[in-house]
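Only one chain is included here, represented as structure tokens and corresponding to the form predicted alone.
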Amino acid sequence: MIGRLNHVAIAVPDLEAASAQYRDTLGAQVGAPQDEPDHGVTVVFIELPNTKIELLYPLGEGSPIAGFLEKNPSGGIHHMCYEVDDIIAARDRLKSEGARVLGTGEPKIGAHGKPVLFLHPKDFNGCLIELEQV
């Protein structure tokens, strides 16, 4: 069911300061910051030859980030995207299965301006999981 991994997404507390580290430091191909209201961050996205890497920064109140960043004050990763050709059947699939879909159960238009849905991280081995259909 689950295809490519399309990102890995690290929390930071200075989206400049990642962003700097990996394109300076790493020599990374780094994108510019991107505000995702809907979703509470800012995301500046890294490409790699295989994948992505998705900083994610707090953006207005309420973030879920933010809370993550309150229990991790250096940042960390904080979840891994896989993407599906059918979000809907990969939901009800997932349901039927004991897995727990995340806020409405609907999916949201994501960073990459694609339908997302996110799992619950205790189904999943500890690890938040997202989806995107691509």
The other form holds:
Protein chains: 2
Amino acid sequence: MIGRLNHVAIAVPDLEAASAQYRDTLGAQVGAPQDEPDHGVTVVFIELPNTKIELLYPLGEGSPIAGFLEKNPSGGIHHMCYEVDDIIAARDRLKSEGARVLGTGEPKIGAHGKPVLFLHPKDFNGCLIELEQV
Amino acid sequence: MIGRLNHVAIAVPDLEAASAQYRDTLGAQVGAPQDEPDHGVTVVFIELPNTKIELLYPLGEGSPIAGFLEKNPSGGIHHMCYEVDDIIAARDRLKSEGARVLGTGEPKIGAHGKPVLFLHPKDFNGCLIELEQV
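Now show me the form predicted in complex with a further copy of the same chain; what you just gave was the form predicted alone.
All chains and molecules follow, beginning with the one already shown.
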């Protein structure tokens, strides 16, 4: 059911410093910051040859990243995203196996303009998993 | 400098359950458990189309995963591994930029039989980063 690893998202306490580190020290291809007000984050995309890294920084009030950074002041891996062909079929299969889908259970449009869902970390080895329909 | 994301490693409290979940619920291609006594872990490799997930479970006394699972009883993302062409050149560049390399600073032979190094999470946004020479 799951396909490619679409991205790994890292919450960072200093977006400029983290971008510079990936660009200059780690020598990766780092994009410009993009505000995603609907998601409460500013995102920097890092293109690796086979997948993406997303640096996340809080944007506005009530950002979903703010609490994570309070608990992890140095930052940390926030979630990983697997691609699926059919997000409704994936959701229904997961729910029938007892996995919990976060929020309303209905897909939202994610930062890439495609339908996404998040799964409960306690049901997946402590990992917050995003599913994205591609 | 960094190339492909070689793998994401997830420490899990129940290797059999986590393997079954990735195979049966998430529908991924899951290998058989492999004991890696030199690294103090039992590993299950999950092949995605573009990268790998490694499930890690403690093996023997003093496993490097045991403390992580004590702090994170549900499990969690333990590290991510970037590929490099020349691990000595990568290490020297990182050290010259002030990043700390864990252990002696000399590469060890990793679970894939290739030279690896780990970088200090505090220097990399709270993420434990493995570099593997490919």
